[in-house]
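Take a look at this single chain in structure tokens; it is the form predicted on its own.
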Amino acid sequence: MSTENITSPANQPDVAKRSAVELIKESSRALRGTIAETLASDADHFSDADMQLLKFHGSYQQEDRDARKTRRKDGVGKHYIFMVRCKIPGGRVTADQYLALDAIAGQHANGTLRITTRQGIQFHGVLKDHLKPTIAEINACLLSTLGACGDVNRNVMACPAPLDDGVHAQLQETAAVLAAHLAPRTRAYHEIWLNGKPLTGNSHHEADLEPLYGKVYLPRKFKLGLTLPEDNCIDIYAQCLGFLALVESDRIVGYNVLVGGGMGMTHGRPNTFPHLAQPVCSIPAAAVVPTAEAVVRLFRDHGNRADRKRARLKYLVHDWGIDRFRDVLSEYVGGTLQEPKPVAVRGVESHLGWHPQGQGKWFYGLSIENGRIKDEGDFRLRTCLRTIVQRLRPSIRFSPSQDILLCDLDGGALEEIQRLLAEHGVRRPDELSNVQKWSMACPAIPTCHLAITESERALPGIIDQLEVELQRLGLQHERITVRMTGCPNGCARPYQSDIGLVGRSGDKYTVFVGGRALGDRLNFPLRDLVPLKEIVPLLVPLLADFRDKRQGAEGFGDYCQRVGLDYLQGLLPPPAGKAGGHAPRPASDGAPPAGPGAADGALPAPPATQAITVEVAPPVVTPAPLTTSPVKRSETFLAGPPGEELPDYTYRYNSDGSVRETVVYFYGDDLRAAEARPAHALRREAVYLGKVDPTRLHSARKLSDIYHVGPPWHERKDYRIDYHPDGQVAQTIVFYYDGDRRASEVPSGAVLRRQVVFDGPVSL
């Protein structure tokens, strides 16, 4: 592993730059802290700095919100509460570890087992007294909690699915290799919870040195998975670093290395956003180590150390551009990059119900809501679970959609589950809808401390409501994503799916729509401060448009990309109490506006206007004829696969029908849309003279280019080139965005503010 760059000063900037948890990481003596010295006392809780430490050793400090007002009344402090969470790299445990994490939850939790959005198991509900044994007993189970949380990778994600094919088993077994080599190498956890010996004098120096993360690991959170084109369940786009397998005869020769991506934003602060991962190159297979590790070294050298709030990798990606990243990181590689390989994501899979898994072996993917394994009443999950897994002593592996998948199952097993659910009071996959099967949310209230609404304990409600308006409206059988959270991080990845709700204040969501299951592209806000029974009556004439005006077999996410906000807003049913307010128009470069981009986390204002002085010749004006036939004004053709489709080009009409302009469009580097996918941002846009062929452009007279920066879905013009019919360059016009900015530096949802007009061409 490298230890170049280490003490760097991009690695350790200027203490007036830094922000006040990298001044508690570097005191910390290697994330120690005072944290042994609190255990050993008769706090309830630990000290604030502690509490940020706390986090590498996979735990986070909360309080019990429901307590909180009696507490309050009683004259009594807030009621500390812990959650656990493992790190399980690809989401697999065998089935005695399994049984050993149910003992855990009833030992030292509040009875719950919670499988999160990346393939762990967090605990909720432990008290301090209780921390020191459920970490030593995870640990005892060959499980591990360092690292789960912090400023270093966090969990490694892959593919659960146990697929005797060779592909599936490449990816689980990377995974682990990765999660082993990103580890942070401080033993200090070993010291504080499993009682090892501390180190004194040199020894201590050595052995915590950190050969990877350095004195002050990273700037933020570092997320990384693993996934296949045909089935991208872990949500590659939302990754900070995704590999996506390059595979040849039946294994996996290589990747396509994805990076920038991160579903967290702040309210009120319109330069966060979540962010698609965007491809920046290819490697042979065993250059995945390496090249993971050469990412988690750039990130720690060049991210923001000052700002939290924009640490994350993705905003690195963002501000530079993939160019400059991809520039960078060859340098740290040590070699040229190889260009990204044309494949894109997709399909993806829930992996629920039976289904081989090769050499006479079965799986079977139960679905979890939200996650949470419980007993509750006659629903009786958790003791269900644990009776399956002592009979049958299957194989576990957890799923990044909160579900668990029981594998290596003899073909005679699937009678014996169904029946212990039955008589658990669970209900088998094939009995659920699938608005409930593809939901998702976070915990939030009680225990999430950055909680503004309930999230876990309302999305059932939500579902109940769609569950009886879609088998209304005959939409039972479409898979509709729907993913909540009780704030705008992101945890159940809200930006990308069908249905989005973002917590925003006491009872009230951000509505998100138009993303899909495959998560290659961010929804928009639909309308804001939407009260929680508000919801779904707010859904439903969008539904039933969807029903009746869908084209060929588009989803719902789809069919809002298509339609575009202001169709949609002329659907909405006004907000209680009032007699208007639609949320306002996209951004002006046409792309609907991603959540971060509004002020205080609202919905963006119309842009203020200004005054540009052009001089232009007199306008000729030609009366349109008398007609009662509707008048043409452009038409669209797309190209692509089913679901994928991307615009290929444009007829702009004059007002007697005959084509003025062509518009031929071009994402990534420069492919057309039958060759480009979703995860290709637009990035180009050839206006041509007339009715062109848009496969004989070498003859047609070109108007202008139009060059684009951005993401898929919120591309914004950067500049303009007109030419003369000769081919030269006539003038060359510059977009200027908020605060004097071009295009590359400002986040989605920007305004347009200013453009310039320069002769002939420009050095740019």
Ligand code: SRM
Contents of the next structure:
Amino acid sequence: MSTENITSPANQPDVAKRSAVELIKESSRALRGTIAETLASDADHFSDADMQLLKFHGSYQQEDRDARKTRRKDGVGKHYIFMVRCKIPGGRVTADQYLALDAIAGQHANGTLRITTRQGIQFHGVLKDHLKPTIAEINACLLSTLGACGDVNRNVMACPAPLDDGVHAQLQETAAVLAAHLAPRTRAYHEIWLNGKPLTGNSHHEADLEPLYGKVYLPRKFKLGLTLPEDNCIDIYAQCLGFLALVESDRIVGYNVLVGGGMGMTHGRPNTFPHLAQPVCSIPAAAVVPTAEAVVRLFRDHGNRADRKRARLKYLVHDWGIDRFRDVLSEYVGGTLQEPKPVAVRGVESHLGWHPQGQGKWFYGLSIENGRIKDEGDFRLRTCLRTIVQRLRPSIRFSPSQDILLCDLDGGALEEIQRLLAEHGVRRPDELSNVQKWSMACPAIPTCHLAITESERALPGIIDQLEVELQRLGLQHERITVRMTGCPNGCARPYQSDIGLVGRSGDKYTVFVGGRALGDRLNFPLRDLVPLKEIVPLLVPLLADFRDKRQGAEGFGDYCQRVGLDYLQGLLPPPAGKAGGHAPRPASDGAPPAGPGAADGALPAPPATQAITVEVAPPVVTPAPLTTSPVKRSETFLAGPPGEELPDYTYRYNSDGSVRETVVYFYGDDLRAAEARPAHALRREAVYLGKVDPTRLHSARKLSDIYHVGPPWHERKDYRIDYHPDGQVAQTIVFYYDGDRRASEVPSGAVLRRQVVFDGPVSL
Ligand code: SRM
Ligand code: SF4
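Taking the form predicted on its own as the starting point, write out the structure of the form predicted together with siroheme.
Up next: the whole complex, starting with the chain shown before.
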């Protein structure tokens, strides 16, 4: 494994500019921190620094958010609990491993197992004293939690169908090889959780070398998946790195390599956004491991280590453009890269129900609502699955849509499975509605500390209502994907579905439409701040219009894309009260944030991705005396708390009233007005063509960036960069002031004397 370029200083920011997590990683002694000491102590939780390191070991320190109120009333502190995540390449486990996981859920966690959207398994509610036995028992059944979270390669996804066609098995084997190759090498994991011998002196340094990751690991998480064109069940366009198999004569002979997918975004940070992976090259099958390693090394060296919200590979791909990315990748691969083949995804399977897998064997895909395997009243899913696995000994696959496949079964097994399901109150896939089968939600409250709203506990109610409405409209057989998350991080990949519901504030959601099951395009925001109970009523007129006016076999998401946002908004009921709004841009709802930290004080502290309240003040244009027909030249919108408002964006109008350009202002360290304070100077004006939604700038056509220097209120423009439509730099204009000096050398108020236009980019 090559170690060249590890954290090459040329590519990394100064220590002062690196994020706090970078420093924690660097001084962690290969992820040890003081985890072992805290485990041995009476403390019920870990320090902030260890919390970061714990993630690499596969666990998150959480708080039972349901218990907050009562605990606050009782004057006791947070109830700390831990989530433990197993990394399971391709979602594949044996019957024995499944039974071991089931036992761990009962002995150490909250009695549930949760299948994740990346084919892993999570345990929730693990107490600190149970952490060590939980992780030890997971390892005893030959599974691992190392690198399930943290700034490393995460669980490798692969189509879980156990089809005996050579190709599916090859995908699974490759997933396992990639997972092993990209796994961290630190001995800390064994030392802490498996009673491995602590290393001392020089042996410590040598044995703990991370040949791929180096001392500071990756800038952020990295995600990788493999699939086939006919079945994009892994959502390849959401992966940092996707391998799309090229098949000839029933063998995978190569892959199209896709880079730069990712879902997460942060409200109020328009430079964060969901992004679909793009094809960058094609490779022979034998090159899959070195290519994956090369992409990881490129990310390690060039990813953003200063701002974790902009640290994912997708921002490199977006900011550089795919051509530059390909050029840099070819240096890492050490040769010219082949163009991608003209192959894209063309289908997607749910894998639910009874299917032949070849060699006389069968598999049964069982739908698990939001991935949660539990017993609750008469619904005894966990017991049912345990009984099936004990009796029939199937091998198991977890699917990317949080479902379970019982594999390698004899033809006669179906009857027994169906009988056991009925006995335990579990519905068969053929008894479920389509909308239920194609839905997903993330855990959100009570375990996820980033959750703004409910998700896993709210989606079933939405699905119940949708089932009634779809039946009434005769649309019950449609494949409409509904994905919900409790915040904009996108853990259930909501930005690719026909209907995406993203937690925004209190019980309100942003409603997105226009994606589809195939996962090959992003949806768009339909309405912001929609209260939970108004979501289905909001969608019903659209569904009715879709039924009446759909063209051919188009799906609901296709219809939404075709008719467009303006048309759809014309169908919507008006927002109830002041809370909702047509505009997908941030707006104030006045509700107190339902974020973490509520147990500690009178007001809950906002979570990292808390909906940002943006006060949109009236335009700063001075109204001209009203003549017969006033002409509006521009309109500036401000944001920020009272008394500290800053211009956020401006519309510049044509004489016919249409918007010619949108100018968006960035302050300090590239902050939007809602996040900046008056002490932050204006640093950049980004100018976009036409009217642009200021919360979704990544899809807009940027004309230019104008850079400023100087303290607040005394900023002077220094240079401007104009762009071609493909994002390449067309020209750079440098401004010179009195005495032929640059902006940084003159006082404010200096007179602009000269501007020099250079072709293309210029080093300034
Ligand atoms: Fe996720 C953070 C749950 C798949 C994007 N995710 C979290 C945390 C760990 C919250 C935290 O940082 O404290 C959540 C734990 C909640 C809990 O109580 O369990 C969490 N993510 C999940 C899972 C369990 C959701 C699920 O319903 O299954 C999934 C675990 C997958 C696994 O086995 O590894 C899960 N997360 C995803 C996906 C989907 C995917 O990978 O295909 C995404 C979108 C793709 C992407 O990465 O962009 C995703 N999770 C995020 C983000 C946004 C990251 C970003 O850079 O934009 C965060 C926040 C963060 O990392 O700071 C996050
Ligand atoms: Fe938590 Fe947000 Fe992920 Fe849901 S989408 S699990 S609320 S981080």
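Positions refer to the first chain, counted from 1. In this text, the rigid core denotes the largest set of C-alpha atoms whose superposition between the two forms falls within 1.5 Å. Model, not experiment: these values are computed from the prediction.
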Does the distance between the two CA positions of residue 704 reach 2 Å or more between the two forms, the core being superposed?
-> yes
Would you say whether residue 410 is displaced between the two forms, judging by a C-alpha shift of 2 Å or more on the superposed rigid core?
-> no
Any CA movement of 2 Å or more for residue 715 between the two forms, core superposed?
-> yes
